[in-house]
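The form predicted alone is given below as one chain in structure tokens.
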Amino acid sequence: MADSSLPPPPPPPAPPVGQPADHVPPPPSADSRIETPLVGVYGVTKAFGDVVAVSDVSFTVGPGITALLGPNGAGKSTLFRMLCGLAAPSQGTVQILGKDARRDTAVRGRIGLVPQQDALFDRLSAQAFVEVAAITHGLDRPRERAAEVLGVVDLDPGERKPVGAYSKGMRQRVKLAAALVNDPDVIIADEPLNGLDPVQRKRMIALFRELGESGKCVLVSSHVLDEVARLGSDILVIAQGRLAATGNFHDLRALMDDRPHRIHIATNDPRALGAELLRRAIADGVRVIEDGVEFDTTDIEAFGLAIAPVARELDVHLNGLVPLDDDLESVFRYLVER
């Protein structure tokens, strides 16, 4: 009989950046010498009678930023639900540092949660809040951590109006205090960018960079491409309840290699430029618009290698060179719809 007492054995690495997220192999056997991962998820599927919010998703993370991105009603939320241990996996296998938080109560006590929904006690003060939150992790002195980490969202602990009567933005970011206050390993952060003005938006993307350059693991959900392009994170795309990808928005625009990359090109003479990168077979397709060109091409290396010498040659001035599809827009919408 297997001895219970026992550590688990460790899950496997991560998946190759850029790989499509079904590559990550089932935890392995007890002799793995593979180090932990700080989440696991491994084969996961969760059903709420005969609709599946999550399909078969495996994917592991270590430390730093990663960011979930697919549209409202995706199966973000859920996951991250089934990584707090709020909700059983209806299949597979879910680990925080190894251990089921659904069953392990101190793992669940080194993660720090800001769920999406806005759920404050309205009559307490900010302080009054994360510091119950702090009494609840068993901290010592909760009055001062609770001050302390209201300070690095930063707002006032001395404030003494109730939260219900914060801005949107305000709520956001006590309930982040309130995720920071057990100083966690692991930060799940569902959508927690909704409501920021820009000012507030911006400070809160460089305090998740800190975060995760501190070695904690940051996750943030979102359905908002330029926040994830913003964060600088990697990414797990996430559509229908499936892991379509995973990687930077590069290392995904390279898995859109079957389709070709547009161009724009500002120029002086994008006729005469459009008509000899077609002539060259450079470019698979032109289109002339009022300041320049947009160019199609399956070749973008040779494309960039040719453009400078062929506008030379013609004495065509290039006045700018923008990738149209080279961002996270694209690169989204063709993961959800292959």
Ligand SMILES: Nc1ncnc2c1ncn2[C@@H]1O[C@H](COP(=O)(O)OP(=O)(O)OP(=O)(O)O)[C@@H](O)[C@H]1O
Given for the second form:
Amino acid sequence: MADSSLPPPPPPPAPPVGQPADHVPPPPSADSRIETPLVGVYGVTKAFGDVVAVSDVSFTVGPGITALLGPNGAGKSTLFRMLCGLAAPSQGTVQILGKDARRDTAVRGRIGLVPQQDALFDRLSAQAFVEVAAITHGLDRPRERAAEVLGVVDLDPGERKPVGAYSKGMRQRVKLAAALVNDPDVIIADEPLNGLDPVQRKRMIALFRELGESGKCVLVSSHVLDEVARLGSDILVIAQGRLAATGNFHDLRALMDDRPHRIHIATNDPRALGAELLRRAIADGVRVIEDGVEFDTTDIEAFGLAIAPVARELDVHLNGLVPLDDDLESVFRYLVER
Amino acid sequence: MAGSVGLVRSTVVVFRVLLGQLRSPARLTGLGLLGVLSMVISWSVGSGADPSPVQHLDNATGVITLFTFTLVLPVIALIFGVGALGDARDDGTLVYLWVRPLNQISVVFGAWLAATVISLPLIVIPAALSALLLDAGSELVMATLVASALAVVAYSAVFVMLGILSRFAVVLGLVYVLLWEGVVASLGSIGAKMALRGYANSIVTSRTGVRTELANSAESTSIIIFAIVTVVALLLAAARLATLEVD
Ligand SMILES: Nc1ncnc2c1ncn2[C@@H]1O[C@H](COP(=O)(O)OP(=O)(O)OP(=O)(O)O)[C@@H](O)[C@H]1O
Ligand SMILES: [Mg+2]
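Would you mind generating the form predicted in complex with this ligand now that we have the form predicted alone?
Once more the chain from above appears, this time first in line as the rest of the complex follows.
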């Protein structure tokens, strides 16, 4: 198993296909990392039989927090697994610090992975569990180091209870502690905020930001836009295995606001209201249905400003207003189809 | 050599963790009962009518080789061997040993040690007690002790390997144990050479003088075969582990 004798992986740093290169935060200083991004994904496809989980994805990530945002089944975990070497891409190359973790076991020592699954070595205490992580990373003084990182995630190293008896939120923190034990350069956390209560969520977000600011590469996946917004991160939107959009939260928000919205208004006079909205070009594709109107609008702001005056003018009652596609799923669908 | 953590240190930690995971009360009870069952059978044979000392030794050896070695031993070794890494793979804890700067050899080796250490007492103690209860002399007791202990070592390695080769390892293992070793191996000499059971039986035969099924090698040959099987199985398992897709 001579890693060093393997031919170097194909050097692909062609600019990520179809992606603006400027979503990658510039490295903080002129050190050697400029040539080698902390994380590089180049033309990566992963298929499981007929299911294409990840499809021709390319991006690079530098220090700081980057969120991978996408709905269930988008391919986030598959991408993370490939980065850590747990799975091999069907096509393309993944690199951590310029190395392929699937072949290079040494580089695994510089990764901190928080896997999505909840499973832990259930019979161990939190302290013992994190100690195992420390020992398998070859650290000196594993006991002290484990106690230290448990403190970082607000867990008590003296707790004797096995982690199998921990709550979901505590297990998440045990996983995070184990991921931090080796002081990794690249932290890959798959939905780490799942199952945390609001207070803990806030603390963990602060911890991720701290790690990001200290120059580590922190990759966090989520399917909650709000979470990602609070991480204050660069965002990679992934949907149906493809990279659908990149940017910061504000870019994404703008993209989302620009898309057509479908709205349902319950009213006593759907015809009059529908006709007026059409006339004013606030809405297109108006459909009158028994107790209301349904329509699309591309300018949600203009609509918001106009609807109350219009109703007053026509003397119709507005009994309810429901955005029909304001869930994240439809946002993702829009981004993919765009 | 791949991996920057010392081989001994990582083997020991893997062993400790997996031994803890394997030690589930349900498994220990179920497989403990299998051992008790073998002792009950032995006791009834041992206390039964006694045709002649020679005939009795034949019968007693038959109980050990046909029940303990054919069923109890491989089934217990199968459950723990497959569980050692297979459980971690299925429940998703394998990542905590995989995304580490370790040599895969130490993971496989630690798993095999854990499986062997937990299977040994559960197999060897009931087997030796069965031989005692059969009341057919101390040679049979010693033969049973030695043969079962050596066989556990090799079976465990084979089943640890099977546990990461297939997600259906328990079923495949049962097919191997019951169909291959139990039936097919009795039909021809090539099949017989591929059955670990034959080498355990050979040790019994060479120590008691009683002819047993599939036994046609010297004790030293059996020991060498067990050793080779163990090493090869563990190396194959390590190679497979390195290319495994881990969830
Ligand atoms: N080992 C596997 N075998 C077969 N299909 C798989 C495997 N792993 C993932 N998939 C499929 O690949 C697709 C992407 O899955 P993945 O788990 O990467 O999505 P995700 O974005 O992490 O979703 P979630 O938010 O639910 O965790 C899904 O359709 C999934 O069913
Ligand atoms: Mg996932």
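Here the rigid core means the biggest group of C-alpha atoms that line up within 1.5 Å when the two forms are laid on top of each other. What you are looking at is a predicted structure, and each value in this text was computed from that prediction instead of being measured. Positions refer to the first chain, counted from 1.
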For residue 54, is the C-alpha shift between the two forms 2 Å or more after core superposition? no
Superposing on the rigid core, do we see a C-alpha displacement of 2 Å or more at residue 268 between the two forms? yes
